[in-house]
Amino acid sequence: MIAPGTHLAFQTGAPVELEADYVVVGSGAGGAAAAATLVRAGRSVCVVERGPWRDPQHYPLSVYGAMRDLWSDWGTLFARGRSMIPILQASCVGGTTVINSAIVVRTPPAVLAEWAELGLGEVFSEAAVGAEQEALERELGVTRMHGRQLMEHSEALLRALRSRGLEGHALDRSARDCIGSGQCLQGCREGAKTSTNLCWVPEVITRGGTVLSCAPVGRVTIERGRAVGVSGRFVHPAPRRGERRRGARFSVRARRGVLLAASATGSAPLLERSGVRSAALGRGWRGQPGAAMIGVYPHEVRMERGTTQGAASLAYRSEGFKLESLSLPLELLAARVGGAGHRYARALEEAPRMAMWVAAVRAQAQGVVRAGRFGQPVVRYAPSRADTERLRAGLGRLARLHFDAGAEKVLPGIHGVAPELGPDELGALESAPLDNRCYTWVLSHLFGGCVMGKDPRRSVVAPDLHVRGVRGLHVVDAACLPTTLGVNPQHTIMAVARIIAARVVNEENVA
């Protein structure tokens, strides 16, 4: 018998059997937000997370270590299309909130208007989402970055934007105690980020809930059209001879319902493995892919100083992209600068004088995510020509901003364009190729696969917030979002998850 308020990590031996009012699959932004809402309402909850639990003092010191200990499958998940685009996600208690920049942006009203056209306006009204996000900001200690949190890397972007009369702002982050250590991508060892493994998941345990880690869910148990639990098998987080050790089987019975937050790459494949059949399942998969422009300055920038992302601009939102500062640790920068021999060595010597800023596209392209044969999801997605045009335009804007800030040269990282450009050579960017294989895309803002909506041909989740055809089954992460946002999604995911969880409890009380 497992006592309430327990965390179970990797287990061997006899099967582990549990029961709770609700099972929540996943502990990131959506899962933890929903779980905390349920336990505050007095319901018993079991959170099941495929990754391990790492506390800040155990976060690795390097990005290599983060790929091993925190990232999903060593960062080997890619979107397959005309090019292979890396997908950045975590696999640990706290999910991607552990390795992202904790950026907080309210859901744009225009996005909520789009959702209203899909039949979701009654649940996700501007007033309802705004009230939830205001409460989240208080609870998570959201703070605007300043001073040593920004440093030269982000300050230079803000100066350049101001010189052109463009909107620019220091970012709001759920990192009130940030000291600018630049370790966001490998987990903040200072514990300054309010990631969900530091706030809501411990609250679930304190309030009598149970957390399973190293516990990938194999399927949702569905009986007579109702979700009644989940099952899977523990997996050891450290490979032995290249293979993960499998442990005991587990099953969790859900008296009232199951809430999925297995991520935009995981929730749809889990439903597929569980026997859910829908023409829309796995479709509507979207992202906000981006790429970087590096500027090399005559003075030291030391972009590792300050928060990883401190400044942004929505000046070009109407053109389909946003701009942000983003620092890279040397391990990743070494891969980004490219080249070989003496030129490569010289580029690395210039690293202290580099600043890297990114353009992220609110892409039109849609893809598909499916369950793979060997456990890892298969994502098929390719930015469209229009998306590539937006990225090219965004990189061109960034190059000009670098020179406005005093850069000597920029490193475009675009195949078909010279490795280095001076201020009089920016015409090369305007005529850069529009084949998406020529760009160093990265995907970190992911959406869809189990989208909400009123049209059963295009949505998996109905406006009543249930997975179509299955009672007691809900999706509470980015997989259910029906559109991209054009801004960082964590704040929206948390608000949506809390609204859905509160609705679930209210409906249960009415019933």
Contents of the next structure:
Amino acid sequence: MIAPGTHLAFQTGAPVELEADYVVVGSGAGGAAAAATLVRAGRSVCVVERGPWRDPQHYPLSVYGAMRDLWSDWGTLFARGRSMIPILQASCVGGTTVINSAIVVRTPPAVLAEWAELGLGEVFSEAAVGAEQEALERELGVTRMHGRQLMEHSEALLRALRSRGLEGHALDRSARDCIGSGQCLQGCREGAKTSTNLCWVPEVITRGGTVLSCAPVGRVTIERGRAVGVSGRFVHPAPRRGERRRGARFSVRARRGVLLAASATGSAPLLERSGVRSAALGRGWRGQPGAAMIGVYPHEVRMERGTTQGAASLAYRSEGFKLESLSLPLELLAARVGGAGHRYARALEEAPRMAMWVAAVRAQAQGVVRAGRFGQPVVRYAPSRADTERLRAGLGRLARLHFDAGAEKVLPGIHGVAPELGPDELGALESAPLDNRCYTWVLSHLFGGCVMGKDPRRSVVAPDLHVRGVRGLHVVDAACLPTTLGVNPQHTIMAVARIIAARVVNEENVA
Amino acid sequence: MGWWRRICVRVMCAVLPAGKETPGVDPQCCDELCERIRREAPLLLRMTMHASVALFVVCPLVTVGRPCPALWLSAENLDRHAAGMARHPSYLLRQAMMMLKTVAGMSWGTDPGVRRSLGMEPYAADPRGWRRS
Ligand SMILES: Cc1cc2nc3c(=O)[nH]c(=O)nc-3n(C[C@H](O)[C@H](O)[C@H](O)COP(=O)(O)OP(=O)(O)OC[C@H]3O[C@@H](n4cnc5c(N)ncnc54)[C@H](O)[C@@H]3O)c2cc1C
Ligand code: SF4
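Please show me the structure of the same protein in the form predicted in complex with the partner chain, now that we have looked at it in the form predicted alone.
Shown next: the complete complex, the earlier chain at its head.
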């Protein structure tokens, strides 16, 4: 018998069996938000998380440590298509909120209008989503970055935007006490970032819920068309030599329902493994891939000082991309700067004078996520030519902004374009190749695989928020979002998850 | 150090050598990193790293026109080979170089000597803990 309000990490020996009103799979932006809503409504909840629970004092400093301890599968998942694009996510209690930049942006009304056309207008009205996001902002202590948090790296972007009369703003982030250590990607050791392992997951426990960590769910149990629980086996997060990686089996019975929040790469493969059949399952997978433009300045910029991401511009949103400042740890900067050998080593010596800004594309391409032979996610996706054109335009704008801010040269990192460009050489960017293999893309904003909508051929989740054909089964993470957003997704995912969880409770009350 | 490990380390040193004032990949640090990767990293990552090292070693013919293993090249040609692989038309070769730069970069970027020379604080050791209950 397991007492209420318990956290169970890796277990060996006899199978662990639990029961709760609701089981929530995954503890990231969507899962934790939904779980907190359910416990606040007085329901018993069991959160089942694949990764271990690490607190700020456990977070690594190095990128190697982050890959090993926080990133999903060491960052080895790639979107495979014509190009290979790394997909960055975290696997730990708190999910990707542990390594993200905590930027908070409200869902654009135009996106909600697109959702309304898909039959979701009643649930996700502007008023409902707006009210939820307002509440979230209060709860998570969202603040606008300023002063020490911004530093030269982000200030320079804002200055350059202002000089061109373009929209630019310091970012709103759920990181009230950010001291600007530039370490978000390795987890915030200051505990300044309100990742869900620091707020809602502990709240679930305080309110009598249960959390299983190191517990990847293998299957959702479906009996007579109803989701009745989940099962899997504990996995040791850091086995020493001679120690077994696989631990005890676990199963959690769900009296009322199962809410999936295993991410845009995890939820669809999990449904597939659980025997859910739908032509739309795994489809509609999308992303907002991005790439960086580095500027080298005559003076020190020191992008490692200041918050990881401090400034942004939505000036080009209608053209399909947004601009942001982003600092990279030295190890990753070394991978991003073009070339190899002595010339490359000399380029890296300029790291203290570099500022890196990124263009993230609201891509139109759609892909598929499936369960591979061993149950692992396999993502087939490649940005289209039009998406690449947008990225190229975004990188061109960034290069100009760097020169406006006083850069001596830029490092485009585009195959087929010189490794360094001066202010008079920007024409090379306009004629840069449109082959997506020529760009150093990264995917961190992911959507779809179990999308919501009214068309049963194109959606896995019906407008009544149940997975079609299975009662008591809901999707509450990035996987259920039917479109990309053109802005940072965490705030939308959290609001959507809370709205769905509240509806689930209401529905049950009505029944 | 076994022979293959020595090759891996030499390849990383060729990819990211010393600059004017900054040290390059330190063989000792790199060897330690390779050992940690061997012990801790998933098979896919290890395989990709080794395949990338192997590609680096066998492909000087397509980069500098020399039909010999990369580590037999003169210092100048080795440098041209590394640079040539990074900008080669073949996506496979460029991706392999990206993998090598990722590993070399992790070794270089955590090296206290390198960090100090760039005015950055050295990292403390990664704690590696997790909640057990
Ligand atoms: C580097 C980076 C920076 C970002 N910065 C921002 C930002 O500043 N602002 C913003 O809005 N967005 C940002 N994002 C994106 C944002 O963090 C994600 O969109 C969001 O966290 C996704 O929420 P989710 O609930 O869908 O998935 P996640 O937060 O990834 O959570 C999914 C969880 O499910 C777990 N899981 C997976 N499979 C299973 C299984 N079988 N059993 C049990 N558990 C499972 C995973 O381990 C993980 O913990 C960033 C992303 C990255 C990678
Ligand atoms: S920049 Fe540093 S202090 Fe600020 S939220 Fe990120 S990790 Fe925390």
